[in-house]
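Below, in structure tokens: the form predicted alone, a single chain.
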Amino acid sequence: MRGTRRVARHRGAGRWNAGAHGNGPGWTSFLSLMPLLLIAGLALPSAADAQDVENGQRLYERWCAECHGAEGEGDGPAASRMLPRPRDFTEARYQIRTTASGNLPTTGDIMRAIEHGLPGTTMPGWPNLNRSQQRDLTAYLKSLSPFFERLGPPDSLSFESPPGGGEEALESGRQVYTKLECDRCHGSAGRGDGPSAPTLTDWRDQPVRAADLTQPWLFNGGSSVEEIHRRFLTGLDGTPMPTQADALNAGVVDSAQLWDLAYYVRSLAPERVPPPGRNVVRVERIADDEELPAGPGADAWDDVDRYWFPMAGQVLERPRQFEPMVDGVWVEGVHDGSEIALRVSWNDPSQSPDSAWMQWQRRVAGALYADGTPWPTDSLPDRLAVQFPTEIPEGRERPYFLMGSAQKPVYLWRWNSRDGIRESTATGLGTAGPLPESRLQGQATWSAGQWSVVFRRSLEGEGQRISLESGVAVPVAFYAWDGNNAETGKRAAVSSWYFVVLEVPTGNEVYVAPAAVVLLVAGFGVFMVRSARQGETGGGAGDDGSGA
């Protein structure tokens, strides 16, 4: 096995030869240097180094080889289902480093990636490995490439402390964003929908997404201003994301402006990252003199609470989708006692079908349709489905979340960018069929890399159309397909079951009851004070009489 040979080579490199082959120091020279080595704090090569690599190899074969391959070349059995592909350790090309672009990572850089993973990729964190195991695994990963031994330990860059943001910094950062043409890939709103986005590939000519800057919890180098600034200085080797150190050295921008850019990029996202997880969509009750918002862009939505629901690829039934474009949806809802309006929004860099993204669609299909499923050759629409049971279940029982079953069907609100909105039922993935005389209405808009769809329907239902009652928790789940990401059929992003609860109307009793309690408590307090005073007055007179 090639990994074993590399361990043997590592052992050989760790020996001090007493003048053999004429290229090693003699023992006299070695002993004379030992005090200096110890003072300098340098680690002396020993048999323990080889042992570390052997321990690391065992860990690698157990936890890493399935994706990264037996020889570390990024070609494991699971690799063909992943974008981006797993790291090829033999190339020693690492994205997340504290070193300059084109340089090797430090040992600490690799250990941090092992412990915390790389969000936005399929590389998970391994906090179950202790520090000793992380060091051993790192030693083995470094043994897979000759560059670590040949080039020696790299130097980390020196990073400044953040100077502080503010409105002026954000405006300056916005200008720098345009000046450095960040919008060419990331788009004007930062959602990864720039004109170059459909053409991006990594160093292996595999499709690679422009980062959605509004979702920094998926940044594989961290989401803080400091971490974003570090990525500007180091770049992401192996991807189209360059280092901005060149622009800094050339005087295109100065250090303060690069910090302003980091503050601006961070401002494109919610303050809390990731957004707090919720289990319930609270559908607000509007006042009697208000109207339900007619479309996605209505101003009324500005005052409605938004709820974030994460999604993941459908990987339980074939054909599976391991790399969906949509990773979550924002949901808002209002009702007026007779009708509900639900707005669902999600980031999607392409308004599918979009001919400009056909190159991307073909690349993704070629990379991920490795299971023999026919490739989609035509442009595909974007789609969304909101799933309910056909009736409110008792207790915690719900239909199978992947569009139900023959025994427990589901009721769907469906939209796609070609055919609009319709109602359906389903008894499993791929079985959705339209209901006659659809009562569902709605509108959809796409702007700057984001879809927003509003569904409107009467609260009352019949047959397989569920009725929505105020104060009752109704299960709900979500599906999304990005057509230009080659998603169709069972290849989709899915969520688990959550709940929708319609706010109960606010009646007069809500206001009367608290007032009544206040009056009752106040009256009781007055009564107690008066009783106490009367007792004090009566008791004093009696005492006086008895003492006469």
Given for the second form:
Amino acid sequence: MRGTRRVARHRGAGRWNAGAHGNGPGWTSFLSLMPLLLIAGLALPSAADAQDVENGQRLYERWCAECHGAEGEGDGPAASRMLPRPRDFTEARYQIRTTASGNLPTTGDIMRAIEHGLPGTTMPGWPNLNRSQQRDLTAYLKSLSPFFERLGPPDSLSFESPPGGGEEALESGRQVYTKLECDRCHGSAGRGDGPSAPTLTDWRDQPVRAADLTQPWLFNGGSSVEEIHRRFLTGLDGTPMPTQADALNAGVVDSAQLWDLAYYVRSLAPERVPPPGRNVVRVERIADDEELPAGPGADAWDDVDRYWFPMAGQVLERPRQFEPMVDGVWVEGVHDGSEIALRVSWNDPSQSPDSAWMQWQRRVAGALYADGTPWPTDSLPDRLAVQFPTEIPEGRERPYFLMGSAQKPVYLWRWNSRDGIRESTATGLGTAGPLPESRLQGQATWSAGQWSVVFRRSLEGEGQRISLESGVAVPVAFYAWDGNNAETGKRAAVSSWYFVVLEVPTGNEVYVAPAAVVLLVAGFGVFMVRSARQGETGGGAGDDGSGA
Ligand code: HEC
Ligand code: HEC
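Starting from the form predicted alone above, please write out the structure of the form predicted together with ligand HEC.
Okay, now the whole complex, with that chain kicking things off.
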């Protein structure tokens, strides 16, 4: 049987945390339960187990080997384009567990990862596989490491149920956050911009982001207070995220405070996560006696509806970007009948070009661009582009979403942290060129891991500058680049097409997106996800991607 063979020539055995795997209670109960199967200290799998493992192996080769590698070492053909890298199962180092740090996961833990995936990474969930298939896969994964046989089933920690939270808990949690130095990695507002963040690497020495705590839908282990609290007790083995069990045992914090911390972390994000997907930005008409907000910090924005648009790496054209830093943008808009102000905000832990993040940039480039494409090693600015067609399209026709084509160009509002704001047109990715005499104004600020840019322009356009009319759905799409994440040119985070609609002057009409529009956008999302999932197996030198 293959699994057994692999156990015999396993390389990493005993290298990791051997002490933590000592004679725990799991070992003892294993002995008492299965004495007949013990030969020289090792349990032989029963006939049924062997069948499970074989079946699991077949499923594995079909669905998992592309990423996790033929031998389970995390080095499949698609792996070199991913951060974090796929798990190496021969190491038995699992991240999302119900067991103490340094311990093996339970069978249920592994099955949970297979069922739900690890959000925020390329590891998808596999709800399409039934329970028995998931169980067989789990049996196979366990057969890839000798630890499971040697140590027997681990003990789950016992978890209390959440005490309820409330204002006081949040205030206490905020203090615990500083006391336990969470901000060192996650930053003061939790956006992953702490001073240690650019230096963090996982156990394979690959760069790892300090999670953005304001986007818990991307947490590997789930976004609920209960799940967050569990991660404190179990740690995320293989990452720099420390378990708080030591602080608890040493009396630095008590268990109530650890719950307060979990409530506080959850409070850093909106109540509904992920934010509801919407297709249309409603640009509110301000009252006649009000003024359009001049900058990103203006109080007027507080009352304006925010819209969230998720973004994914540009993986259709070379050089591709599989692991962009920016996961999405928040968009708000207001107009006064003659001018529009659009505020776009997004989380980016570095104010590029930031010399403190140069080591991160080099590591990411080294990890992801080892295929002969040029590494961006110089200091790069952060960028954003808001994309429109050059004119309001008839029916469903829109330019190609990746910056248009020669037949159908796009019109862009561009900003970069070095040169400020420009108006451009483009006829494809990497072709953007400025329009003369920019009519676009704006301002940008960066604070605690978040950029906010306000664009202002008159509603009336000219030539390739689209005119914006009240009540008309105008297609819009977004691009973002994090310079210190080695993103430049075609290596960007992109959204699909959405729409902006200016409220008509009476201010009370509610615009309803036609069903066709909704379907189009939804269909496109699926397409993007599929393209992203397909990954890329080929190498080859791409273009240098300068331009956009
Ligand atoms: C598209 C790539 C991809 C595919 C396909 C894939 N995985 Fe993964 N998997 C990953 C990545 C990446 C990680 C590591 C994520 C991290 O470190 O946060 C991972 C992690 C895991 C983990 C570890 C969970 C933990 O808590 O540490 C398990 C278990 C797993 N995968 C099982 C599977 C199984 C079973 C399949 C096939 C049914 C599969 N994966 C297919 C990319 C993939
Ligand atoms: C040394 C740096 C470091 C410190 C200190 C740190 N973290 Fe983390 N944390 C990380 C990293 C890195 C990750 C992401 C791991 C990954 O992507 O797999 C993470 C992930 C998380 C997650 C997401 C868990 C999940 O399911 O994906 C939460 C929540 C979190 N940290 C909260 C905290 C809190 C609260 C503190 C303080 C008690 C803290 N962290 C201290 C580095 C750190």
